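One chain is shown next in structure tokens, namely the form predicted on its own.
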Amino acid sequence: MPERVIGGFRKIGHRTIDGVWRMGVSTRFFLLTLMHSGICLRRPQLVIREIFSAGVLSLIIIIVSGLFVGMVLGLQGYETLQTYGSEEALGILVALSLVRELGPVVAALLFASRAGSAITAEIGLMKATEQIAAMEMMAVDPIARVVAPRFWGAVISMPLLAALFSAMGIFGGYLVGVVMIGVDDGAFWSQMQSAVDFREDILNGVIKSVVFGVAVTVVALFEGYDAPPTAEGVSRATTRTVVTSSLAILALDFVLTALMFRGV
């Protein structure tokens, strides 16, 4: 067998082993974070500070993006529904699209790009400047002091941001459909209220956003904690956070949608 083929198989084997190893280590890292969460939960100011960092500082991109996504949905939805003479169902289309799918998914992707990358870069730089090592020398557990507050702050922020994204999207659909195009105001809201179910639609969307928040935060924290203590290492870890989080969100979205809305 040619040496080039053997080398190719060797690279595939190394990458597979490395991927399995990283998956196992990240799972152990996640469990350690949960085990050490009691300390940060007894000091809520640590979590509140991270909610501000991960959630409040992400409000602008969430609000603006949600508004424009809702406006696009209203415009495209009206053009489609007009073909079938169902313009009054525009509120149903906008609300269900946002609450079930676009709200949790797009908000999670934006959260991964903004907050996830920031968490990775912050922890990576703490490791590069030996702040993590200094904590260990002073008998301060970095998992409990650094990782756990960021985990809970991001996980709490994600459902709130997704809900705000959906609300702004519905408002954007209202602006385009009712204010600009002229769809009946009462039909827009009444049909939306009658079609959107709390348990089947809103609650499932909240569950999705919580799962996405956990996935994004675990990836961001692990990549930052595992990053090589160099500028290039931190840069690569930040890039891996965005890519891995985005793929995880889309894969989990398919699985959760199948379980929730298809009865699998």
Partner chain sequence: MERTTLDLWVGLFVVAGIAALVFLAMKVGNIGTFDTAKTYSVTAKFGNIGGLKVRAPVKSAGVVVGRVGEIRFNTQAYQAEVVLNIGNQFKFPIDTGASIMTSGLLGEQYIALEAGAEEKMLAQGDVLKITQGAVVLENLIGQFLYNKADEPTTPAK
Contents of the next structure:
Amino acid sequence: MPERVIGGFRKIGHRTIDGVWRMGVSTRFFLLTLMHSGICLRRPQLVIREIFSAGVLSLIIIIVSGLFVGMVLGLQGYETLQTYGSEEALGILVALSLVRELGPVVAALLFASRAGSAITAEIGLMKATEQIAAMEMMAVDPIARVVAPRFWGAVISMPLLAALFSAMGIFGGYLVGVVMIGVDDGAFWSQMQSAVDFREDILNGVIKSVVFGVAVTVVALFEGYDAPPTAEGVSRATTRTVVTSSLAILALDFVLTALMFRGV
Amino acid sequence: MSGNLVEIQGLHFAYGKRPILKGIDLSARKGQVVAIMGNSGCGKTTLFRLISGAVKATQGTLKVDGLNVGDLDQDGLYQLRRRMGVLFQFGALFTDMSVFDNVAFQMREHTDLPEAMIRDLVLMKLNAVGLRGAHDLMTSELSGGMARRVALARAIALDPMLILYDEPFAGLDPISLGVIGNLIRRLTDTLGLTSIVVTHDVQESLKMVDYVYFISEGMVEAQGTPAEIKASGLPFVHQFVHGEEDGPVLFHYPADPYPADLRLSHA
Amino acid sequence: MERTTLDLWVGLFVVAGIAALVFLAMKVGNIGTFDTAKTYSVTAKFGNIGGLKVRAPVKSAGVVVGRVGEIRFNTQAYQAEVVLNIGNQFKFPIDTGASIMTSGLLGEQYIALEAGAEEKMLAQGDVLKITQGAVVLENLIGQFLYNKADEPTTPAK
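The structure above corresponds to the form predicted on its own; please give the structure of the form predicted together with the partner chain next.
First the chain shown before, then all remaining chains and molecules of the complex.
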């Protein structure tokens, strides 16, 4: 029994040290990426390629999910609001939930599983097949040539995807609330406009999505770069990317929400 | 200068506490093809990583073109690597690019040549390995031997002074194997390069190299020209060249006596 | 992928993303109303502000003319001081009254301005003299019950 207890403590200790180590190394990795980002300005074509694979290829899932989330919000919101006789507030409910929370968070979660996992798998495989080592041997810094363009491509894509998600969601809410159920068209929009503030709600939502984009991308890039160069290593790293970045998104969302909307 | 492009003296290297290389002396003259042979896990690949500066020696000197590789900083190392070509075990071609872009990669990264000139240069390099017609294929469409040849074209893209080959013959059919062997010899002679081939394919490499080093247990066990090696009476070389199962290199991993392991002794 | 198609897709994506942001800003949010426009601020004192919040609308005749900028508590007078930011294009006489109203029975609270008749107009830093605090629902219900109890019971026919 005592051995098992000691063993348990040892495991906790090991996990803690490992976790702190990974955080330190990934922070260094992040700073290194920022330092080597000059190439992205000199050769924007590299970033454009990555915006394509991170942003454009995530469009379908973002647009479809946004539409459905908005439609569900419209239905559920209407059910609840009509009990209090304030169906006109449906626009406020849909817009605020999307712009403040669901847009940035759900878009980032989808982004983590669509683009984040792809980034990890791609870099992990490049490492496993010695492409990264080959690049180093050709005197090309892989952080500058491979990592930095992917970082900026994903970080640029994320807020755009989140905005598209929110816009599609509001459109979905409009379809269900106004077109299907018959909430007054004018009230839907005007109530929304009087309640949603540009700086407090929309800008804060954009800031959130940028922070989430950075978090997801750093996790994905680091896990790929750190993956053991085997098939199993890459698959584990891909799983870890999705899990870690999803948890990071939710934790960061709480922190950011507490900071941003405390005063209101 | 002695005409040696690569000069290694008393080189030691250890991963943590595990020694890999224990005092290697080795040199490669300009224009030579030098083979480094040994059984799997003897430290060939480590030696190769040391020459390219990927890891640093714990002891001893390693000079490439008169520069002490261990003393170079990141910039110096990158300067040196621009004059080196590396052929990785399975080619390590960039999978998201076409054959053309793979060969053009270094030219685009390191030079400001106009695209028209890059095109001519790439086609010349591909022509040298006989794959000019394959320039717009993706790397996933290539066979193993073709991928190795494209990787070779990529390695000579910037006309290096030294090319390192990591197991260039691994996993190839006999025809591709002969093609690669001949290419290494021909490119070395025509481009005035120096080639260091890390391999365990004895028969193929003895046909084309100028000098051979045998490495075992982290030390140079034997060395000489192919003729000397073939005539060598050393038991290790004999075992290696003829591919015998047992000899100085044991078939069995060190273990307790067989009966004891099966718990037969006290029965 | 061909470089031109790649550029095209990325271009479309970026334009769509920015269009979504503009849509959110213009159609969903309230940018362009008073955030960027120039305003002047006046102060009004209330006995009770109820549930009034910073950034609540200031309306006159039902039209939004400004927003609540700040809410303070005056420790001398034990009153709430509300700073109203009013758009420069809306001029009000100096004897304008401010009252806290509720949109709908349970809706958000806003400040309604009732224009006065003076020649002189309000300027930056002025204080509104005539104010009417928020109606507290509990008081209202209490008053109603009190009145109800006072009424004579329905006379028998």
